[in-house]
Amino acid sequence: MKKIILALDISDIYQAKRIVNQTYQYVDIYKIGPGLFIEYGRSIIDYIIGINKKIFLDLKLYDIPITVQRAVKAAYNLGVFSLTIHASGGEKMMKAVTSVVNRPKIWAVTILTSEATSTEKVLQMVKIANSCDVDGVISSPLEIESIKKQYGKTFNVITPGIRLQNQDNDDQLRVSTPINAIKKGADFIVIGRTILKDKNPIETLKKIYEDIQNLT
């Protein structure tokens, strides 16, 4: 599976479909966040699944265990590939989610890349998430090597905070280039504004994809 997850952080379904049609050669998974999901829900999900691509539904669920468990079951019925929950929701919430027999892959969000933190604090959250049998964690590029060293290559690390060399970090504090993140061991990198705000987004995405292919 291709390592790039393209974040459709836009509010217009026609633009989203156009971007998918232009990028599907380089992307297998598309991230849909709260904005696009609330506005268009099933229609954008069905469109992407209809062209044999996967959905990463990034809702960062955080609530009492039974509520989140029900949401996970609903997400499975939508056909999404993966879903995010907040690791800070705690052990009971995460175990309620991972106990669902038919469910998407569950990726636990540690600490947002827009926040300053320590590797130790992230690892504390990863330890709890791992003990609850999540399929992976969302963590910045700065923690990838430490997580992989402690939990092994099969434990997925999905990495946002991806920026190109000399690119504005926007509101992101813990960042890395695509290649450095992959070299550190990221299983998937999440790219959004890095591509969508670029003057030549498709060419830039193609270049990132080819650079990654040359590494693997």
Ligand code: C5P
Given for the second form:
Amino acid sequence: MKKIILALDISDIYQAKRIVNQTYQYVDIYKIGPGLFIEYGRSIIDYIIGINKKIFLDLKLYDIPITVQRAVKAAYNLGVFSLTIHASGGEKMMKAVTSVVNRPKIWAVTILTSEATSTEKVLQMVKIANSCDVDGVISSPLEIESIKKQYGKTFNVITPGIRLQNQDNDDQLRVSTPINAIKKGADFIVIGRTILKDKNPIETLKKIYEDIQNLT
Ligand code: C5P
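Switch from the form predicted on its own to the form predicted together with the named molecule and print that structure.
Then the entire complex follows, led off by the chain already shown.
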């Protein structure tokens, strides 16, 4: 599967569909966050699945176990490929979710890439998430190597906080370039504004995609 996950952080569904149509050669998984989901949930999801692409539903769920479990079942019924929950929701919540038989992949958010933290703190959260059998974790690029070293290749690491060299970090703090994140072992990199705010978004995406291809 292609390693770039494109974050559809766009509030206009027509624009979101246009971006999907322009980028499908370079992307297999599109990330939908609360902004687009709350207003256009089923219609944007059906559209993307209809062109044989996958949905990463990034709702970062954090609630009591039964409530999150119900949301996970609903996401499965929508055809979602992967869904985020907060690892800080704790063991009971994560186990309630991973015990669901028919469910999307569960990726646990450790510490947001917009926050300053230490690798140790992220690793503590990864340890709990891993023991609850989640399929992977969301971390910043700075922690990928340590997570991979401890938990091996099959435990997925998905990293936002991706910026090109000399680019504005916006609200992100723990960042790296796409190539660096892939070299360090990221299974997927999540890219939003680097593409969406670019003057030539498709060319920039193509370049990142080709650079990654050339690594393998
Ligand atoms: O625009 P940018 O590339 O910074 O977007 C990153 C995307 O990844 C956003 O949609 C954000 O919600 C998401 N994300 C994040 N940090 C996390 C988890 C998800 O930035 N820990």
